[in-house]
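A single chain comes next, written as structure tokens; it is the form predicted on its own.
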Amino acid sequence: MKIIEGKLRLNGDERVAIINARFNHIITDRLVEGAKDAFIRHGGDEEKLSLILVPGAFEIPFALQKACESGKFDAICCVGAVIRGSTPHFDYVSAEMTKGIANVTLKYGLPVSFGVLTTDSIEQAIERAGSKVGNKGFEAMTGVIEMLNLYSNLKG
């Protein structure tokens, strides 16, 4: 049997790119530098790697839809933290900037990893953004390296 399946490296040539909502911007600046590290740490350019900032992670898809659309970037890497409140309003965001990364992504066929903390308090945030449960910021840049090499080994 023939196993096709990514590697976690880079050939230094691969334009990714990080989109980070800013809202919350205590744990999502750790989940960008965890991204980043993860990115260098693989073989990845530095110059290679653009940090697109949106507002807050409802805006995610739509800076997904259009970075897909500009034929700039090679994968895709999303961050955020959507943390629970009082009110119903994490539910809405939550659900529809999961559904937003979800459609953009199988319509554009790029490989994008979804680093989106949906927590239900600021502790749980802190806890994935390098304390006690590591960095999903990097866990999601290693998601979409691998991503990127299967693509390329099913390509060719």
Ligand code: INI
Contents of the next structure:
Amino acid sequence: MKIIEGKLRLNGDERVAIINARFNHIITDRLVEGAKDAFIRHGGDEEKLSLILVPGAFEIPFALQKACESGKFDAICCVGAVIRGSTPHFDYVSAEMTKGIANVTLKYGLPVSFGVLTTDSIEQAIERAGSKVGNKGFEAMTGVIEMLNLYSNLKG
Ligand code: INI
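Here we have the form predicted on its own; I need the corresponding form predicted in complex with this ligand.
Following is the full complex, with the preceding chain placed first.
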């Protein structure tokens, strides 16, 4: 059986963007740190890493679409933190953001990863931003590196 998968290695040429939503920035700054750490540890050149900032998670799909259209990036890692409050805002923001990211990803066929936390509490978000449960930004960047290499292995 032939197994096709992507390696977890960059050669230093790949142009990667992180799209970060500033809302809950105490959390999302940590996710960016994790994503950047994963990029460098896997062989990425920091000069080729860009950080695109948007106000909140709802705006991630619009920036993602523009970034895909620009042709400037080989892969994009999205991070953010949507934390449930006492209003239904959480449900609208997280649903639209998730759908939007998936739609843009399918439309452009670029490797895109989803490192946006959707948690019930700030404590759960902290746990996923570099404490108890790891750093989802690191995981999202690692995932997009694998997908980038997988896509090149799937080329005809
Ligand atoms: N944006 C987030 O990224 N996280 C949240 O938890 C959040 N909450 O809870 O409201 C949030 N709202 C802002 C939203 O993403 C938009 O930026 C805003 O509605 C303006 O379009």
